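To begin, one chain is listed below as C-alpha cells, in the form predicted alone.
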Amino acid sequence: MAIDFTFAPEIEDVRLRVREFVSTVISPAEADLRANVSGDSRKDRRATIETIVALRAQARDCGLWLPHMPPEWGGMGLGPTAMAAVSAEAARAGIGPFVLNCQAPDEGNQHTLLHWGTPEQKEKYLRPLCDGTARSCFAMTEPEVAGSDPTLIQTSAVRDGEEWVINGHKWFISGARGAGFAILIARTEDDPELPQAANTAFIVDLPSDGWDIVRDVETMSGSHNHCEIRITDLRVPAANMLGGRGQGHLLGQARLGPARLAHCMRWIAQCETALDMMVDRSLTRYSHGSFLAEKQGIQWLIADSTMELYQAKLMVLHAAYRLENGLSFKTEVSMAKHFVANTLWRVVDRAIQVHGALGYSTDTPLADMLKQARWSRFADGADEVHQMTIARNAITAFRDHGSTRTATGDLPF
C-alpha cells in the first residue's frame, strides 16, 4: 500500500528532538522573557535578541540548525513534508522558528535566493542568512494599492546606466528594521503584454540612501517590526537584479506558495496548543454540578476544534507532499492557507470561551494568540482571493475534464 501517514525513522527522530528542545530549552527561556518584561520596548527587544542568539548556539550544537536548507549551505536538507513536522513542533514556542533559523521572512528569502540568485548573490546575501549573521525582508506590499494584486504595484525602477533608480512607497514590510538587505519588487515595464510581466525583483543593501523607514506600523497586537518605507531615488546596481527583468511577479508567486504553507505549518502548532489548553481547562474547571468536560456544549467546542485540526494537518501534509514531489500545488496550498488560517482563529476563540475571563486576560497566552491569529486571514493572500483561486480552478477542472476531481487534491479516489 503506497499511502503511509508515518514519517521515515530519521524524520521522526528529528521531529522528536525538536519537540524535546522546544520543551526543555526554548519554552523555559521564553517564559523567563515574559516574566521579566520591563515595559521598555528597546530593552525588552534587546533581551529577546540576546536570548535567541544564545539559543541558536545550542540549536547548532544539537544539530537542529537551518532544517529547510541543503547541507552545502549548513542546513539539514529537509523537504517540505518533513518541514511540516519540524515547523509544527518549533512553533510551539513563539521564538522557536527564530532559534532554528526557519522563521519568516528569512525562510522564504533563503529559498528565493537559492533558486533565483547568481553565484555572487548567493555568497553575498544567502550565506549570511544561513549562517545567522544577517536578517532580511521582502518588500512588495504598498498602501496605495491592493496587496493581494501585485500587478498594481506602483513603486517604479528606471534604468540609469549600470544602476536602477527606484522610487515608491511600501508598508507592512516585516523585519525591515535591522535587516541587512531587502528583496524589493518594483515596476520596470510600463505597458507589458502581460500584466504579470511588469515587475522585477532587486536586492537592496541596507541601510541605503533613499530607503527611509517611516515607522513601525502599530497593529492590534502591538509593534512587531512591520515597517512603512519611503523609497526616494534609491540607486541599486544592475548586478543586484534578482532573476530576470519582468520576472518579479513570477518570483514573488514562487516564493509565496511555499511560504504560505510554512505559515500553515506553524499555525498548526498554535491550534494544537489552544486545543490542549481548552481540554485541560475543561477537565479542571467545575461549574453547575460538574466539570466543563462533562457538559455537552463544551464537548461540541472540543469536537469541532479536534476535527478541524485533523483536517488542517491532512491538508498541510498533502500540499507539502505535492510540493516536494514536483506536482502542481497552487490549489492545494490555497485551500490549506484559507482553511488553516480560519481554523486557527476559531480554535483559539473557542479556547478563550472555555477559559472565560481568564482566557480574555493576559494571564494565559490565548489573548495574544487571538490577536496574532487575526492577521492570518489576509497575510499572504486574503481569504477571498484564495476562495476566488479555488473556485476558478474547480471551474477550469470541470471544463477541461468534465469533473472537479483534479481541483480537490487530485487524489486517486
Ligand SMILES: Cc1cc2nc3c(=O)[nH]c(=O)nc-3n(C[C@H](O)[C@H](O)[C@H](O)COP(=O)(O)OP(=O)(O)OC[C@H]3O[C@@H](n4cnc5c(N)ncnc54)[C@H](O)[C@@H]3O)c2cc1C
Second form
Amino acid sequence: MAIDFTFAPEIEDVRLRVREFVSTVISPAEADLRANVSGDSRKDRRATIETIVALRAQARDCGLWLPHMPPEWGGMGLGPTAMAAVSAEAARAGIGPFVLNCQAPDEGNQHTLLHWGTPEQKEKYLRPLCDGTARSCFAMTEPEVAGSDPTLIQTSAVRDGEEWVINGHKWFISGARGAGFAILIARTEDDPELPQAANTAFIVDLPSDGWDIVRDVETMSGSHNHCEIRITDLRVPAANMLGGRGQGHLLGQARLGPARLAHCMRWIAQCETALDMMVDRSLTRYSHGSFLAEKQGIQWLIADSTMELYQAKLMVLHAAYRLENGLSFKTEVSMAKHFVANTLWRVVDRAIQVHGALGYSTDTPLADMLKQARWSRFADGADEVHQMTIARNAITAFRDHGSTRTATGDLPF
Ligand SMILES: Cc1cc2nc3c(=O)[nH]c(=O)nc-3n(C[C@H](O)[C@H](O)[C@H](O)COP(=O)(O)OP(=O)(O)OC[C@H]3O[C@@H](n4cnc5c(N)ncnc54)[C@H](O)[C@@H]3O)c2cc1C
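One more: the block was the form predicted alone; return the form predicted in complex with the named molecule.
Below is the entire complex, every chain and molecule, led by the chain shown above.
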C-alpha cells in the first residue's frame, strides 16, 4: 500500500519543534506587540522589526532557520511536503514565517536565485538573504496594465553597452522599502516569437539612482510596505540579468508554483487558527438556554469549516507531493491556490460571525485576518485566471483521453 499520510519521523520532529517554538516563543511575543500598539505606525513597525530580529536569533539557535533552503545555504533542506507541515505550523503566528526566514517575497526570491542565479549572483544576493542580513522584493505588477497578464508589461529595458537602461512604473511591490535588491521584470524584446518571451528578469541593487519609491500604497488593512515605484533611466549592469534574455516569464512561472503553494500553507495555518477560535468561543458563549456549540446553526458553520479545511490540507499535500516527485503540478497548484484562498475567506468570516461584536473588533486577530484574506483571491493569480487554467486542462484531458480523470489530480482512481 503506497499511500501513506504520515510524515517521516525526522519531519514530524521538525514540525513539532516548530509548533512548540511558535506557541511558547513567537505567539506570546506577538501578543505583546498587539497589546502595546501605540497607534504611531512607524514606531509600531520598528517594534515589530526589533521583535523579529530578536526572535530570529533564537530560531537559529534552535536550528529552525530557512527550512526550505539546502544546508549549504544555511537551511534545513526540507522538500515541498515537509515544508507544507512546517509552514502550516509557522504561520499560526502572523510573524512566524519572518522569524524562520521563509516569508514572502524573500522565500520566492531565494528559490529563484538558487535556480537561475550565476555563482557570482548567488554569492552576492542569495547569501545575505539566507543569512538574514538583507531583504529583497519582486517587482512585476504595474498600475497601467492587468497584472494577471504579464505579456502586457510596459516597463522596458534597453541595452546600452555593458548596461541596461530601464524605464517604467511598478506598484504593490511588497517589502520594497528597506530591500537590499529587487528582482525586476521588464520588457526587452519588441517582437518576440511568443508573447511570453518578451520579458527579462534583472537584479537591481537598492537604493539606486532612477528607482524612486513614490509611496507605500495604503490598503484596506493599512500600509504594509507594498510600494509604488517610478523607474527613470535606471542603469543595471549586464551581469545583473537573471536567467536568459526573454526568460522573465519562465522564471516567473517556475517561481510561482512553489510560491503559491507556500502561500496556501500559510493560509491553512490561518484557517486552523480561525476554526480553533470559532470552536473555543462556541464552547463558552451562552445564549437562549445553551452554549453556542450546542446549536445546530453554529454546528453547521463549524462542520463546513472543518470539511473545507480537511479538503484544503489534502489538496496542498497532494500538490506538494507532485512538486516534490517531479510530476506536473501546475493545475494541482492552481486548484489548491483557488480553493485554499476561498476557504480562508469563508472560515475567517464564519469565525467572526460566531464571535459577534468581539469578532468585528480589533481585540482579536480575526478582523485583521479577514482583511488580509481578501487579497489571497486575486494576488498570485486571480481566482478566474486559475479557473481558466483548470477548465482548459479538463477540456484538453477530455479531448485527448475521452475522460477528465487526469485533470482531477491524476489520482489512481
Ligand atoms: C497584498 C499584495 C501584495 C502584492 N505583492 C506584489 C509583489 O510583491 N510584487 C508584484 O509584482 N506584485 C504584487 N502584487 C500584485 C499582484 O500580483 C496583482 O494584484 C495580481 O497579479 C493581479 O493583478 P492586478 O491587480 O493588476 O489585477 P488585474 O489583472 O487587473 O485583474 C483584476 C481582476 O480581473 C479579473 N481577471 C483578470 N484576468 C482575467 C481573465 N483572464 N479572465 C477572467 N477574469 C480575469 C479577475 O477578477 C481579477 O481579480 C501584490 C498584490 C497585493 C494585493
